[in-house]
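As a starting point, one isolated chain is supplied in structure tokens, in the form predicted alone.
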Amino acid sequence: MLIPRRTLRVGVTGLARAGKTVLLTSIAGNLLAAGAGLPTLPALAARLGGRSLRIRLAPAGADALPRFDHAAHLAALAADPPHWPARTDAVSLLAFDLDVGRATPGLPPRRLRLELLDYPGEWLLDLPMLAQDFAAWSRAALHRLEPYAEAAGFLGFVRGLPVAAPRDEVLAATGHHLYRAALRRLRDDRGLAMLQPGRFLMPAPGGAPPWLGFFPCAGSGPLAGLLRERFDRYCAEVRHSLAAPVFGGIDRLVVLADLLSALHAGAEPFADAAAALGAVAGALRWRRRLPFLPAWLPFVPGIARVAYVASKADHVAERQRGNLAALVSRLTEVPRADTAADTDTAAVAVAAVRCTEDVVWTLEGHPVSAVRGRVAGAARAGRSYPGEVPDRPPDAAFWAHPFLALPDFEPMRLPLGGRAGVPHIGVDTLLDFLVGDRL
């Protein structure tokens, strides 16, 4: 008798430019290599304890979701010279069929379908809006825009509205377009992440419905009433999407953040990234299962495990990576992965595609732990000492001596053109936390 496959769906999302595409590509390359018997994922191998593991891509069948093109992304990493794959900007699915051997001889293998859903990070930032009404959301959104010249045009428009502005479609459309333009500039020019609503930056497929035409406004007249109605409808649609097949079917979730780049960019960008990550962590607390039910029950709805991941861990030396994981843990108030065996949340530092190796460098007469890698366009590898990673949100003294550098490293050359896996740091630990209990 053929045992049916149980399905485990893992959503992979994160803040802007955190490395979601690269992580999915690394997971694909390393899972397929592990299924061929190569030692690419030692934490999963330890979990198996010598039992067999067969992994292959799952057939697309009649699934409506487009497939994540891992082969094209892996080819970019395997090129000469290697280069980073293009960013993805739509929902897609990466699926594998796993046959896991049993410890007892003669028993059929455990059969699992592992689905990895590439989910836009911008949409994740809509979740905190569900706990706010229009007035509270407007106050917070307008306050966040105040320091930035990129938002001056929109803020000038809002301040110029009369308190009892009429319920006018032209005013609503003008404010909406100015607000969306400000959000795009803050994302593209400033690298900010705490920008809402997320679907203003990453629209859903299809035409834009009229209720999308709103913006934050502190007034209380007829125009504010129209904007509030549209805000409420937007939140209702987000709630509906949480129960829809795309998001509602997620069993586990990965939330990526590039905290090193935020630290390098300065106090304001880091505060923005920290606020976004903290808001997401708070909003995701709806996902917890009933505490008296075992996590392995397949019919219990909800996201059972969430991993908060700091990317680019190879841009700092090994002794700093513990601090990076601790920083993620502090920002999200969850335990680190190495202490999270019995929890449903974890914080971990990962390099999905390794770019560097650790070296000792003499800097101003003192030995420091540094990294060495090839910067994009350089003829040979160079060394980098970015500075000390704080293990908690940094104070004013840190910003007086910020990171020295955060180079744009090329990925390492892939062994056997990617057929032998992708060099990484911590991807196996992340996968063990997400799926190890099912193995």
Contents of the next structure:
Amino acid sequence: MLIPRRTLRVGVTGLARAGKTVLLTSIAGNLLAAGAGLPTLPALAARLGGRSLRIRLAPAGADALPRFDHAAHLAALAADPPHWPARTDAVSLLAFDLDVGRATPGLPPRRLRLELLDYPGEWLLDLPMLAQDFAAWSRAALHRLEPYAEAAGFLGFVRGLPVAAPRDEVLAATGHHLYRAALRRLRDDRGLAMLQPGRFLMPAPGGAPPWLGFFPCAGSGPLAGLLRERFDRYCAEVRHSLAAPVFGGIDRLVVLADLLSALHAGAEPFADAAAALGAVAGALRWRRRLPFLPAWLPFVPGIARVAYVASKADHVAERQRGNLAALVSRLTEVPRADTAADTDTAAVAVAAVRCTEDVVWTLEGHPVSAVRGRVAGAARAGRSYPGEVPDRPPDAAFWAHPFLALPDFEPMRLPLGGRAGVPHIGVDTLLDFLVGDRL
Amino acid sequence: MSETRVVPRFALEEAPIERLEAASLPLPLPLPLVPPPAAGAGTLGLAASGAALLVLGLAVLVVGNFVAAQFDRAAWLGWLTLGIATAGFGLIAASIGGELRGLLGLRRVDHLRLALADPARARGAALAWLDTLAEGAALRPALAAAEAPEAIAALLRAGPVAALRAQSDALGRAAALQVFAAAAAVPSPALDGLLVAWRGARLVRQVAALHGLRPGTLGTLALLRRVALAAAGVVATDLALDAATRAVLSNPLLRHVAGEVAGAGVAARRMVVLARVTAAACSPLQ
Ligand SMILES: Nc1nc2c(ncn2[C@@H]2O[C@H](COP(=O)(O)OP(=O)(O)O)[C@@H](O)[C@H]2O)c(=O)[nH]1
Ligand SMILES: [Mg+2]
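For the form predicted together with its partner chain instead of the form predicted alone, what are the coordinates?
Starting with the chain above, the whole complex follows.
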């Protein structure tokens, strides 16, 4: 008689280029290597404490979701010269079957199915909208657009709308297209992140239903009424889809943020990224498990654990990685994974695929902790000290000096072409936080 | 933030480099301090020591008797015999001394590891270690400025440890190449194994010598034990490392590897890994 497998579904989310695909690839490579007995994930091994662990890729069966192509991504990283995984926008799923040995001999192994879902972070930005009504959301959204020249066209259109504008399809469509174009340009040219609704920038698969055609608008006339109806429908869809069989049933969530790039982008984009992260953290606080039910109860829907992760942490040296984790922790008001034990939220700094080694670099007579990696295409080593990572939201003095762009370092060599794991920093801590309680 | 702000920067180094490898990084797992072998652990060891003492002691007595007898025959014969006996026993004593020194050298690595982790002694220990290295002098000023043990460790890691590791790697690659080339010329698989074993043992000693250790035969055996232990602590970079570890663990590296050689490629790869693990075992830092 076979004991049924329990499923644990982990959503991995973050804005485009935050490092979702790379993280999933690293998790796949390292879990499979750990299953082969290699010590690639020390924190997980410590959790197991000598118990056996068998890990296999789960058969796809008749699943609805496309599979995450970890083999191709691993091969790309292992190639010489290496490539980063190709850009992916579609939702995909990575699934493993785990057999975890028990401390008591004789008992059958615990059977677990671990699913990791690549979930666009843009959609996560819709969560804060669920707590707002159309008028409040419109006010906030219009206010955020105000400083930017990129949004001038759209703002001009909205302000120029007559108070009693009719429920006109063409007007709604025009406003919607202008708004969408403004969002796209703010993302691409300005590097902004706090852009709602997320499905405008990252459309869901399938065609665009009519209720998608809205935009923020301050008035209270008939047109505003139409837009409100569409907004409400949008929110209902988001609420529904979080629980839907395809995207729903997420038990654990990883929110990735490329804070180092945001630090480089400057004060304004950083504040924006911080606002986005804070908003998501705020929204997730009430989206999580119902507070009156005890945490150990199985089969209670809801997201039981959330990890906020600063990605690409290998671009800075050890001490700075500590600051980076502290910065995430402050921005999300969540304790750090390495200091707080057994919490349901945690902040960590992770490098999914390590590209650098720490070096001490003597600059102007001072030893600074920097990193050194092989620069892609140059075949030479580059030393990088991008600046001091603040351990709290940076003040004006910080922005007086630039934080350098992240160099294009090559991933380290993958031992045995990826079959013996992927060099990383902190992926084991992250996995232990996410699934450790089920092992 | 510090008062003296260093301007952020990025710089390309001149020399081209290979892709970085995870093994050349400070590893997340601390290398276990190798426990000193438990004194008088095995009855077998006791028996062996007793046997050695008997053989050597009885030999001294027999030779002493013989010398005395020779003196009775003729003074010149006595002196000649005494000279020969002294030279012979002197050579044996010298070899034992060498072995002991080799073993003590291994102990020194343990002491150095402990000292480097201790804030009070770290700098002194680091400076002393630099003295034993060929290119150690360059780092002295930087070390003099460093305070915390972590900073000292980072400096050593960036400087001599990295250099030693690179040189060990080079030795490993050279050995691998030789094994690879020679394996093609060796007629029988059995000889293959012998070749690997001999080259492996030599490689271990070469890498040890690089780290300022000069192990004798006993020292090499102790070193092989260390290598095995170090391999257990080093995060494996390679499945082959596992194999090498097993081979070394069941020590007669010599015998075991001989039975296991699957192909010259595997053997060659093993040399590279062996060099790396040996470097880890001999280095006061990981
Ligand atoms: N150095 C470094 N770069 C990373 C890491 N993870 C991601 N990157 C970089 O970020 C890019 C985007 O990553 P990707 O996973 O495709 O982002 P996604 O859009 O969130 O799936 C990659 O192409 C890499 O250049 C990491 O751990 N270290
Ligand atoms: Mg992707």
